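Below, in structure tokens: the form predicted on its own, a single chain.
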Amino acid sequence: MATPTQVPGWIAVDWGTSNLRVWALDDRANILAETQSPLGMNAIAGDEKLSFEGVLISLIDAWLPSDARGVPVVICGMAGARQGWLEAPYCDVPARPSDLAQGAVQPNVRDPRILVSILPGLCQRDDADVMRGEETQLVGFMDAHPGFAGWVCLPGTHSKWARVSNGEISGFRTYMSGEVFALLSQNSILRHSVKEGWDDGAFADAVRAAKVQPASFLHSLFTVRARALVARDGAAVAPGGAVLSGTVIGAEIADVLGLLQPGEEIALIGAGKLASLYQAALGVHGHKATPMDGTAITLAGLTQAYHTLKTASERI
């Protein structure tokens, strides 16, 4: 963890369920220092010796001189959950970036060097859904792409798809695709069929089939197992992992494509293998979506919130 050569203008925090990332920044959002920790919300909630303020100060203490006062700390993610530091009530969709920033809550802190603001998540009451953390990435994306109209995909254990247009988030959908894949590949009979190998063609075929026959989802899952059992001697069998992944991700994407309106685009935020799989799955249906760096977009969203909060405080 590097120590900045100047006192940060503010500090950005992305506090997740399993870990957190922290950045010291100047007023132009230049990164002065950064660090991370495995002490996410679950770790703190499960250990009475830990506190959110204590964990935060342990990470940023060296960044703040003893005479610093009220350095803004802007936090997104699970610190605002019911089990977090202080609950930040969900903001209803449709929502603009300023709505999210204005919904921030300020927990009481003992250390006078910091002034903490925790951003809210988003909720959708019709077709019930919630998110915490991803909304800040959406704000960062919207800042970089003000004219975008369509769906933004954020792959993960619980993938989020949000409809963005005219400077607001109008709705979103969560898909448990990552969790379903993990459960099926590790704890179901399919675990015997997904151990080795990968085939891009088999993945693409499964993605395509998921859209052509969406009602056959549960049957398609069992074929991952059955193909190997009924294959004739010497016959090639598509790798089960590729078929299972294509079936699960394909079902998710097929549902979103059914909601896509004429002229709407699709954007993809993420990195690594999972984002590449979503990129490939979208490509099967003729949609080009280049994965964008989630960290940079998160920081952009936190920066937008910081400036909104700063402007509001200057008016008081």
Second form
Protein chains: 2
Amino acid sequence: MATPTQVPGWIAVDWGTSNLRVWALDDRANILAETQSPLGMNAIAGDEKLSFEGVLISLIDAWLPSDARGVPVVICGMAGARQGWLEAPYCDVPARPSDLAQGAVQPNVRDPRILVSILPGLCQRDDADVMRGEETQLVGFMDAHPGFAGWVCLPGTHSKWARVSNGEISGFRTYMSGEVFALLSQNSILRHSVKEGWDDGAFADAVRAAKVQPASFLHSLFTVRARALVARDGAAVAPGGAVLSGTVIGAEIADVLGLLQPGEEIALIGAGKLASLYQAALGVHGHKATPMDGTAITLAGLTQAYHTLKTASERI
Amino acid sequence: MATPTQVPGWIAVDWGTSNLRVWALDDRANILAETQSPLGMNAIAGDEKLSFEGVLISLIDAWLPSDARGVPVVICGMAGARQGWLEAPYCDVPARPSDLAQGAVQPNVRDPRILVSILPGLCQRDDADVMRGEETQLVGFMDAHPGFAGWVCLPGTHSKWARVSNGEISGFRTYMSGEVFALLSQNSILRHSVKEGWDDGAFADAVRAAKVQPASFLHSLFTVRARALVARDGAAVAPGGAVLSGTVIGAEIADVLGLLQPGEEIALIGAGKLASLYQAALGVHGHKATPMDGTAITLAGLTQAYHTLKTASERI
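Now show me the form predicted in complex with a further copy of the same chain, since the one above was the form predicted on its own.
The complete assembly is shown below, putting the previous chain first.
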């Protein structure tokens, strides 16, 4: 952990289920120091010796002189869940970035050096859905792309697709694709079929098939296994992992493409292998979406919230 | 295990992955005795001290006098798999019951009292799919309903839907619904949402929704969890288990109904809670299908195969 050479203007925290990231920043959002920890919400909820404030202070103590007072700490993510530090009730869609910042809650803290604000998640009442953390990435994205109108994809264990236009998040959809893929490839009969190899063409074929037969998901899964059993001796069989991955990601994308209105764009936030697969799958259907780094976007969203909170407090 | 009062005319065996059922019958298919065992294919493949012939003889030994010779034993199911007793290569669709009987293989046996025939499963090359065991139920069903034209549903861990008409199985589709439901309700984040209660209306609503949004399966799953998180304080939330069950079975049925041609019927083979759920889900969409007992139908299919094999051997 680097010690900042100056007292931070504020501190940004992305507190997830299984880890957290913390940044010390100046008022122009220059990063003075950063650190991370595996003590996400689940670890704290599962250990009565841990508290959210205690974990946070242990990470930022060296950044704060003893005479510092009320340094703003802006937190997004699971710290605001019911099982978190202090519940920040969900903000309903449609929502603007300012609605989210205004929904922040301030837990009581013992350490006078900090003033903590926890941002709310988003919820959707009809077509029930929730997010905590991704909304801050959406805010960061919207800040950098004010004219964007379309769907923003955040791939993950539970992928999120949010509809954004006119500076507003109008709705969103969570897909259990990542978790379903993990369960099928590790715990189902398909685990025998996904062991070896990868083939981009087989992935693309499965993505294409998922759009042609969007209702056939539960059947398409079984063909991942059956195609090896029916192959004639010596015939090449497409790698099951690529087919399964294309079937699952393809089903998710086929559903979203069915909701895409003329003129709407698609943006992709994420990094690494998973984001590349989404990029490839979108490319199969002729949609170009270059993955944008999620960490920078989270920090941009927290910065946006910090400025809104600061402006509001200065008005009081 | 009951000992038959007369020497069986033949013996029928349904040898599954995790158990087997055996019947002693006379030539008119009257049941003289029956028994079952947990020594399915997996148990035998996993224990080098066990053999298929040894397990079979231990079950039927008392039914056969020492001077019996060549009593026909007709077996369907996993005994014919590659990892089984002797591989009975899949029969391609379209297939008639006689094609299946003619595809039977005869393993060498040490015990002179028996003559064993193992029936093949079915495979479909385009839209890759396979079955082993269910094809014999289809044969039994077709024997009792020679004029049937439509889809026969066999619910299970991997549900099978077969298209039957003019005494022929023209194609079929496996759905991983049972396994996917088990994984989601036991191992996914949804396990927290499916603990208590049941509601027929919530099940029916989910079945209906699955047909309205057939491509939204991976999203609909998450709403099972989200609907509890977005509910206003004190508002009733539909039991998650019923919603999840309706979402999964509904997705399967929505896909099949999309393939149903005008005039085609639906038949349902099975018993117990699962078959009742399929019956209810079909009822939501106005299709009446009364579950038929699968065991009796399996035995009818084995009987049909026995007669075909007997006629063929008498011709030689």
